[in-house]
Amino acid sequence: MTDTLPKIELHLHLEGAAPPAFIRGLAAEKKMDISGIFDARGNYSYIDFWHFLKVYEAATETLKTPGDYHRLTRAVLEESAASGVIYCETFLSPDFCGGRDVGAWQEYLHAIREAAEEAERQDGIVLRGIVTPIRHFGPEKAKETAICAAETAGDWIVGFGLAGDEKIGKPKDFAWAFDAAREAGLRLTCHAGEWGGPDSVRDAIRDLGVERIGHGVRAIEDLALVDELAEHGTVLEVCPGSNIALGLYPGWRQHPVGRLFDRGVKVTISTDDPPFFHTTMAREYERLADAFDWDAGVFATIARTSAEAAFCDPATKDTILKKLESAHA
């Protein structure tokens, strides 16, 4: 049943959705040994979320030019497409693109324009990106990165956001970075409420002024911050997949998803780095379908609030939000 559902993500990290035979190719091509961050099976492998970090930088290490992010953008495409997203914003870093030097992120910029251009061409999926410091590099780099932000916001890149471990400093330490990327034009979102409780989901709105938030899943222990995103619209990225697979929730049935959902949060359905957590969409909306008796009717009211929540332009937007309604007509 959700298999041909049209489905839409706005939270997925590129480097983080490299399939791992993409990665170990790399790897062979330029005689990097990287074989400690697979098993036995060729997935990655990897302890806690910490050492999921660990591993995550690792794999990047094998993308070194804007070639390598053409190929890679293309063969994340194509998974995607395969699972009925027809639209995705992902999160790209200049730290991992040219070590935020404006020049040289515009080259690699270039280059995944164009993998997105020639998907969208061939499998009708639009892609947008979201320019994101990672938190625990430090907020004098997340200024070199919002720059980055700022020389090339337009039509392609809509978004700015915050990842990377949550336990390093506060929101607040970044708002240099999101006052540019603001001033910029850019629409904002954080990551929060995953391994950091409430206090950090509200810290981001208050000290950032997103309109988004990457997981905010554990808003759920606060019922009153619960009826405030409700209240004023605040819309959830939320990855159940990956908050399983990291150990954040014990099973799909525990996940709070259902009753944010229930509660009125505009909660979004995303994979977050999906080789990494056994997930694709196609899987996430199977899943949700089992723990919560969610039908078709379910996934297209999420799937209209998560185009409505896309920092695209009105035009685009329209396009999608038509797609949905014939696909649900």
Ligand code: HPA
Second form
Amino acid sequence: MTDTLPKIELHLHLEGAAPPAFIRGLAAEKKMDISGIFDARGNYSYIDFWHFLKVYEAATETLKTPGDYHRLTRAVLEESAASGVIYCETFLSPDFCGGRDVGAWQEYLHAIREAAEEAERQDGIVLRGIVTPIRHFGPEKAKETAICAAETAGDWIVGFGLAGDEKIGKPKDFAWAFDAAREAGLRLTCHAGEWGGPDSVRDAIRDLGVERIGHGVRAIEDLALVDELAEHGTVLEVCPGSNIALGLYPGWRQHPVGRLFDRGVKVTISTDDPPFFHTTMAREYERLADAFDWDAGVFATIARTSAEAAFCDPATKDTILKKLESAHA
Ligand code: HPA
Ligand code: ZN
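Form predicted alone done, so how does the form predicted in complex with this ligand look?
And the full complex, kicking off with our chain again.
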């Protein structure tokens, strides 16, 4: 039932979506030994979220040129299109793409956009970018990242976020970067309420003025906050498979996404770093249908919520909304 549904993904880390075989291929070409980040079956191997971040950064070491990011973008979008994704927003970090140098970042971005245009011509999938500093790299680097974001803000770089270790620092440490991004016309999101509790969600909304929250699922521990999110229309980028793979919840039925949806929160569904978490958008939909008895009507609501929450321009949004309407007609 869920296979053929058109899907919208708003929370995807580009490097985190790299198939392990793709990263192994790049490592072999560059004569790098990164065998330690894979298990015997060739999957990424890590023991917890913090180790995951290290493995992620080690895999990213193999991506050294704009050409590598061109190939990565094609590989990722091929997988997404195969899952039925018609529109996707991906997190991009100038830290990994040119070391936060504006000129180098522009070259990486050019290569990524070129790959996205090729994928759109081939499969109809539309991609847009959200620039994200890495929280554990600190607020000073985030300022440089915000300058890269502001310099390239427009019809393709549409948002600004914050990834990395949620336990380090506070959202307000990044207020300068978020203010600069907002002034450049970028829409805002921030990882919170995954490793931090409900207060981390409150802090991100109050101190950074974000309209979407990456994850945000631990809002469920404070029902007054859940009701505030519902009332204000704050959108959650929920990645259930990621939360389960990282041990935040023991299984799909225990995941709070069903309760958040039932209580009126604007819920969207994404994969985060799909091969790391042994998932795809098609698999997320399947598991959710099984766990919560969600039917095509619920998935249509979620897809519509996602399209409305997308950071792209109104014309692009209109096109994806029309695609959803014709699929559900
Ligand atoms: N969460 C936070 N930071 C990240 C992630 C993630 O899943 N992937 C890459 N950076
Ligand atoms: Zn994430």
